[in-house]
Amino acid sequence: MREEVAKLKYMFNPRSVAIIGASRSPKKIGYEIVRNLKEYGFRGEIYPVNPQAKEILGFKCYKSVLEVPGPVDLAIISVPARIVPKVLEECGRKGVKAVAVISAGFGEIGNIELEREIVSIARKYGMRLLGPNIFGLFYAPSKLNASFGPRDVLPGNIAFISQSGALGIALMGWTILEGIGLSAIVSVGNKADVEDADLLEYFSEDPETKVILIYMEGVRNGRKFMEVAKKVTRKKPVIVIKAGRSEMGARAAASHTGALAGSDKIYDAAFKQSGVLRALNFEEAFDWARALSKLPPPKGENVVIITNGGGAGVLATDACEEHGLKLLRMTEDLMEKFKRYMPPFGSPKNPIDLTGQADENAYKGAILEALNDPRIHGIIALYCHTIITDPEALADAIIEAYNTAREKKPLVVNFVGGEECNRGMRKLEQAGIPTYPTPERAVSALATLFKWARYAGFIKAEYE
């Protein structure tokens, strides 16, 4: 890891944080950051800096970072843009290792010289600078929520990097609602110093991160991004939502963070060459990220669909063809195995139709059969709610099959129904089995896992 990237450890695992511009007023950014640090349970020292206050949320206040008694690894700066250079000089003299500049009013509004000045100061003192024009950062393992976004982010294995502040904050809340766990959230804003390539390299070595997801409007150094991405994507999946695909969208992106949006065709080609998985929207991106962060890579190409509804099976079959997933051609001995879990009018072909009479034991037996057969490398389990089966009991049966199988394989599940199905799906998610509300979304997620596994070399040969 490059030395300048290694310094990012002070951002994500700081021993102490100073909040310069901390406020006593609720709803002010400087107050919310102190509150999030305290209430999320940050284990290190918290030093609010405000020359007009003596105490904020029970923490002693200091007039300047220079008056803080102990060392400061990370400074969160939330003061007017014109004051940021002075504050950075004080941080440098204090020996601060990294700074996150919340303040806006730099390159995104054409104030390029001021942005260059703060980068120059940070580099003079060897500090890494995140931002400016950001909402902060979050890192689950160190209980660090140094942001003014939602507080109770769920810990997980997905690192989310966002160039948009408002969208990033909204998606923080959305992941909580959807039960999606994150290892990190990083608001990069104008990317004046720390950029996507640095974060890719850092998270590629982070044991708590299995997938890296980026919302991107543009890059400052495309060649550097590609070089780093080519290496990282061999180790870990990288998903990018690249905004500004249209000409008008590109202009909007440029006015938002001062990003150099560039031609979308160039980005598309660069992503393909470097193994980056491009999602068209955040729903798709997080669908993929959940599968890629929870499931093992497949060892071969063969997929089976197990369903209790012919219609759902047909929809999934169409989606498999569209996404390049290979449905296994069933042999006689395999069909005989699956016939044990269905009535005489069921279909042991692929899709394997257990029929509407299937209960949780039928699903458990069929899924376990698929998990244990070496010719099968991925499973799509579909369930349309019937009165015969309790979705929560079915979820328990699927979990038991997955946990008792001789080998872990990629398994995605789709439940179609009402609130009972939602409860069953939540059980599966908590057990580490990705679930989706439609067959097509389940197939898309599994297909992306297979696509990355081919690129990274996990799928060595085709099997029949």
Ligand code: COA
Given for the second form:
Amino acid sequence: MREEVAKLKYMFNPRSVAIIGASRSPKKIGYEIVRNLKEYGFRGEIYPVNPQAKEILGFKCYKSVLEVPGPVDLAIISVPARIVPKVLEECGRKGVKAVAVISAGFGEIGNIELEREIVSIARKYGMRLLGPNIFGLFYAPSKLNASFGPRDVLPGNIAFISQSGALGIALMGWTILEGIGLSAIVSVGNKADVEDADLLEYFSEDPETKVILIYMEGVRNGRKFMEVAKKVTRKKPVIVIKAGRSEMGARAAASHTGALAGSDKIYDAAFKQSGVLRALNFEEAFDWARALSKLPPPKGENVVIITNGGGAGVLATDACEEHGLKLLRMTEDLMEKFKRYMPPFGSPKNPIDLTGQADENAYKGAILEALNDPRIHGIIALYCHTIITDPEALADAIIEAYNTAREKKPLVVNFVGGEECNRGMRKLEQAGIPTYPTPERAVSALATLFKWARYAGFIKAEYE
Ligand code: COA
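I would like to compare: after the form predicted alone, may I see the structure of the form predicted in complex with the ligand?
Now the complete complex, all chains and molecules, led by this one.
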């Protein structure tokens, strides 16, 4: 890891955090960050800095970072832009290792000089600088919520990097609602110093992160991004939502974060060459990220669909073809095995149709059979709700099959139905099995896992 990148450990695993511009007024950004740090349970020292205040949220307050008694690894700066150079100098003199500049009013509004000035101060003292123009950062393992976004972010294995502030904050809330766990959230804003390539390299070595997901409007140094991405994607999947696909969108991006959006075709080609998985929107990106972070990579190309509804099976089959997933051609002996879990009018071909009268035991038996057969490398289980089966009992049965199988294999599940189906799907998610509300979304997620596994060399070409 480059030395510059290794320094990011002070950003994500700081022993102490100073909040410069910590405010006494609830609702102000400098207050909410202290509150999030405290209430999310940050384990290190918290030092609010404010020349006017004695105490904030029970923490002793300091007039300047220079007055803080112990060492400071990370400083969060939330004072108006014009004061940032002054407090940054103080951070440098104090020996602060990394800073995150929340303040807006730099390159994004044409204040390029001010942005250059803060970068040069940070570099003079060897500090890494995140931002400016950001909502903060979050890192689950160190219980660090140094943001003014929602507090109760769920811990997990997806590192989410966002160039957009408001969208990033909104997605923090959305992931809580959707039950999606995150290892890190990083608002990169103007990327004046720390940029995507640094974070990619850092998170590629982070044991808590299994997938890296970036919302991007543009990169400053495309060549560097590609070089790093090429290496990282062989180790961990990288998903990018690159906004500004249209010409008008690119112009909007330029005025939003000052990003040079560049030609979308160039980005597209660069992503393909470097193994980056490009998602069209955040729904797709998080669908993929859940599968990629939870499931093991497949060892071969053969997929089976197990369903109780012919229609859902056909929709999934179409989607498999569109996404380049190969449905296993069933052999006689395999069909005989699957026939055991269906009535005589079921179909043991692929899709394996257990029929509308299938109960949880039929699913359990068929899924376990598929998990244990070495010719099958991925499974799509679909369930259309009927009153014959309780979706929660079905979820338990699927979990049991998954946990008792000889080998863990990629398995995605789609339940179609009402609230009881949602309850079943939540159970599956908690057990580490990704679920989707439509067959197509389940297929798209599994197909992306296969795509990445091919790129990273998990699927051997000679495997049939
Ligand atoms: N050191 C430390 N604290 C200082 C200070 C200094 N040198 N000078 C002033 N402060 C204190 C202030 O007294 C104030 O505390 P108080 O509320 O208890 O009086 C606190 O720092 C904040 O300063 P204030 O002038 O009230 O600024 P603010 O909170 O209204 O705004 C920003 C500060 C950074 C939030 C604002 O300038 C900004 O950039 N907002 C946009 C942020 C944003 O959108 N980022 C991108 C998100 S995606």
